[in-house]
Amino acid sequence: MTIRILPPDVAAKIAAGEVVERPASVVKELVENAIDAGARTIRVEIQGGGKRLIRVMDDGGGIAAEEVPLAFARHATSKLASVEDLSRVMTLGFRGEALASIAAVSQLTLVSRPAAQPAATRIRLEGGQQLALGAAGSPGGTIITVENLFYNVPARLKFLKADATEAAHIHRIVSHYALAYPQIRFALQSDNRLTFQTNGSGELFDTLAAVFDLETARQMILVEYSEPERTGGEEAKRGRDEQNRNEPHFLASSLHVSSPPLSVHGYAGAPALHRGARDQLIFFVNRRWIQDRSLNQAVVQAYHTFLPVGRFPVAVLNIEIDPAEVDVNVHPTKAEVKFRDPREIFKAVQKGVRAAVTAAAPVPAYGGHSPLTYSFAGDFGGHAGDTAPWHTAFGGHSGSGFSQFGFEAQRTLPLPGAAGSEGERQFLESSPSQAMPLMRVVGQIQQMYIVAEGPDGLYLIDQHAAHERVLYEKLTAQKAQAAVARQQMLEPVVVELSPGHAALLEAEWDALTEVGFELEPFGGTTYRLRAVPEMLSRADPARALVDILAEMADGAIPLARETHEKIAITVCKRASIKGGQILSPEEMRELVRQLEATSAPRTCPHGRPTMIHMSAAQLAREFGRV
């Protein structure tokens, strides 16, 4: 083939393709130029998940006339000057690549007026081709309308989501960055219907309230942590004075602090406060939202001995640094950076946010016997190593150490498991034929496993794994027949979700509905939950459902075929025997009854196996009689 130059168009869509991925992308990239332009109030409106209109409002210092037009050129940007200016970015955007790429794939119009200005100007593009540009009547600040998004990209505009999944990405962009500017007033409208808004109070509980609900903000913990000053050199002071003068501080009022080199600012969950994903740990540098596996960690490591194991924390935390310290340009969303040091940022999170948790709660002794004064009610899910529910699955007690309403803290600490060992490599690899030996159940170690004697060896059996085979093979019959078990509420429980998860759940109503909720909204992002699957019906109803919407959010299981099974694992995990659980010889036997007689007894639904295998041969190796 010949070596040629690509059309214009054909470019300007491929560059398109790194910048929008799908409607939040926009929302993200308008938004940010919303507040470089130092907004005070944003407003997004959506209609049909973005994808048939976006709409950005800002009153922000908007664009000159003659720079409207140019404002949409690659790589034209007011935000760079010299390739210096790139090793220490100071605003959220910097490339000049937004606007040319949304205009590439979408019909466009522009509305912008600087404060000076007699009149706004009004400009229109489709596909990146300016058709119109002129005066027009418009307050100070810019209006940006997308619509149609990628008409002229078919094949990106098939993949993308329901509407609703499209709505609840775009809920995400708002309200993290209303999290990271509680001094701009954020409002979104999806629909017609206002769907979340902030007072632009410049207090980070407002915001917090708003975002998650008010008992969560009251839960939190403030986080403030800052490094002794280092000596950078007259040229890195000069550029973090510059920053301070000229960007508001984190948290507007609630903390009036200048920015040192390096300092953690913000809230923390307080240990009673935990969810069963890590879908609420938000993380901004330098106000920039970040995705980093590293300080995800990090804030875990903080609540060690803290949490039941399998469960998370809540945490909205922005690392205030030197720009020169970290590199924003190495990804094509901004969606991660790469910190010069990153060692330290991780020991100044874990630092902030354990000193912030211990000074709220003391860290037990490991192995004293003073329980620990945070309790929660009701099922908690996860896989083998997590702490048991407070009931059996089959009707019998709990075994000691454990208590209707609370669990002592050092059964939170993890027990150590079979991985990586010679007899987890010596698993049973699946095959067409599934079937189980007969097995003599021969007792519990670690709370964990079952120990049974097959014809041909010895067996371990995780009893949470095995259990969510029985429970979901189960839960597929049911649903087969059309038969779902459900349990009714004595009375409706309200549950209040966060803009995010309410949009998952109207997304994912009819296969909510299949697998036993019955639920019904009670205005804004409130809904009364009426039944929960008969599986269920011991745990707390309204953690269970928030905990399934978390999974799904978080895309959990990202081999279920669909959606429907996709909720019908997790609902599976929710309701089965926990690691840490005593079980008696009778229910013991039990459960390796029922895992006997299932279809597919050797995985658990997440494809995770059920039991490792030792044989008599590699018995008699190990202890040297052959």
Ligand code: ADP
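Residue numbers count along the first chain shown, from 1. The term rigid core refers to the maximal set of C-alpha atoms that superpose within 1.5 Å between the two forms. Values in this document were obtained by computation on a predicted structure and should not be read as measured data. What changes on going to the form predicted in complex with the ligand:
Residue 584: CA moves 2 Å or more between the two forms after rigid-core fitting. Once you line up the core between the two forms, the Cα of residue 492 ends up 2 Å or more from where it was. In the core-superposed comparison between the two forms, the C-alpha atom of residue 73 has shifted by less than 2 angstroms.
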Second form
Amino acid sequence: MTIRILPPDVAAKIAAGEVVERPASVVKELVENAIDAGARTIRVEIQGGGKRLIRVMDDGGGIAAEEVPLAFARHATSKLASVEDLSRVMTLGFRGEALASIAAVSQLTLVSRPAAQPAATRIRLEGGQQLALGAAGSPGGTIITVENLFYNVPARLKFLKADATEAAHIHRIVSHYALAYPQIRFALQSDNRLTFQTNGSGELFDTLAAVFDLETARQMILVEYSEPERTGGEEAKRGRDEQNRNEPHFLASSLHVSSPPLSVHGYAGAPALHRGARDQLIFFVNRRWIQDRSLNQAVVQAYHTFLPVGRFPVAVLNIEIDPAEVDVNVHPTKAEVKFRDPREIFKAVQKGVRAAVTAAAPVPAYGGHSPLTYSFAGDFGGHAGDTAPWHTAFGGHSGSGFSQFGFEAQRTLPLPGAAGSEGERQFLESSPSQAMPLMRVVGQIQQMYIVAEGPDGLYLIDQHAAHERVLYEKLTAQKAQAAVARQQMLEPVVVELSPGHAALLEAEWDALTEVGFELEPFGGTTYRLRAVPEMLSRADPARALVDILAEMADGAIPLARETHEKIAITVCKRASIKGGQILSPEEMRELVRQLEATSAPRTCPHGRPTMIHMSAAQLAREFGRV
Ligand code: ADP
Ligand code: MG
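Output the structure of the form predicted in complex with the ligand; the preceding block shows the form predicted on its own.
In what comes next, the whole complex appears, and the chain from above leads the way.
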């Protein structure tokens, strides 16, 4: 083939592909535009997971009539004038690509009216071609309707997932922006059903309660951290680090090359609040939602020894830095950023979260106390600063979200000698807070629960959840030593997969190999299974593989590094004893003994409890003995 320049419409579609990957990308761009336009209320409506229709309505500044067609030109933006502006960009958009890209791959209608203009302007585009332009009636603000996304890019359309999956991605985008902007009222309506909304009160706590739930929000601890005034230049920086150890404020006042301080604000979960995946570690940089593995790691490390193995904390954090310190122009979707000094950001996040978590760490029971009680002794805030910094920093409303729920009064300073002291820390770090007492098995009920007696009362153990935990830790240990037990097939089993499952298998090849599957391509979507994880050796191997792929395929698509984890959990789930299985006394004793030996015996890998405890005191109370 000879070299040719692509026709403009082909080039436009290719470029659009970088910005618009799926309906959620459209929602992201449109919501960002609404925020940049100063909206106080943003309403998102979707139909068919956003594939059929996406509508974003805002009450922001609108677009002047004469500029409406221009907004759809590529590289047309009102947010940036020069290259230098890039280093101080405070708006979410700046590339001037979103509207052009979205219009190129959909049927789009925009109606917009700046408050000062008597009438709104309406424009209609299909596949990037302007079909209509005229006046229309509308309240102030902007309404953009995107229909039939990718109608002219069948290759992309094919890759879209089920409506529910695409809707879940959209929900994630909207809820994350709601967290970053508690003072904006957000609403999301999916197939005419309101699925999410925030009240725009400006209280991050209210938004946390809307995004997670009230119970989760109540278990979040305020994180408030600022670096002392920072100075420019490596030389000065090293000097500052030296000085900071003794005299944190000395250099800030004596050196003049200073930049705005680095701060980390938000909420992080109390240690009792943990999840099976990292997807609830949410970061913003200057209120732009970003994804960054190393920041995930910073938070996870801050919880070191506070969380059971394989469990992840929950955190919502905004990093406020000088825009010159971060490059947001790394990728067309702007979801990843580059920090000038990533280590410094890492340390600030880790220190901020660690300080908050340590201050709020549970007071462990010394002697006599049931290890199941995981009390916070009312110590929620742990931090001296009492205003909610999120709002202060963002210029929103002041006052803590906690006060509304009466938590303020419960905040206490850590007791002397309690959390934070050296002895206490050693105690915390050496004794797993989740430890399980030795138990005597009494029997089994409903072919599902083991009844056991411990030093303090009655325990009911879920045999399936308990076995999952045992297998999961075994597999994790084997994986860590790269010595996963696998069972070779006498005859390789030929498995024919659906194209979707085959694609998934190719994508997760490493993760599947890591847990013990040994596979070999056998033409098309057919594979030969040569070995399976040993713990699955009694199952029908082909069935097990297909089931695991099916489980991977549905639900939100985990990030690459989580799929390894998810596959391991799924293997354990399949391999473990089910409810409905009668266990002999020996089998029950063995299971309980193995559970005792795990590092987090109280929860299964999915985070559900493995056991329920009724203390002797509770029993006495229930029977009216006290
Ligand atoms: P960018 O956001 O990078 O500037 P976009 O293609 O997303 O590029 O938008 C182009 C321009 O259209 C913006 O710079 C802004 O001036 C205008 N615009 C887009 N959406 C809105 C909106 N909801 N309200 C007001 N102006 C908007
Ligand atoms: Mg934009």
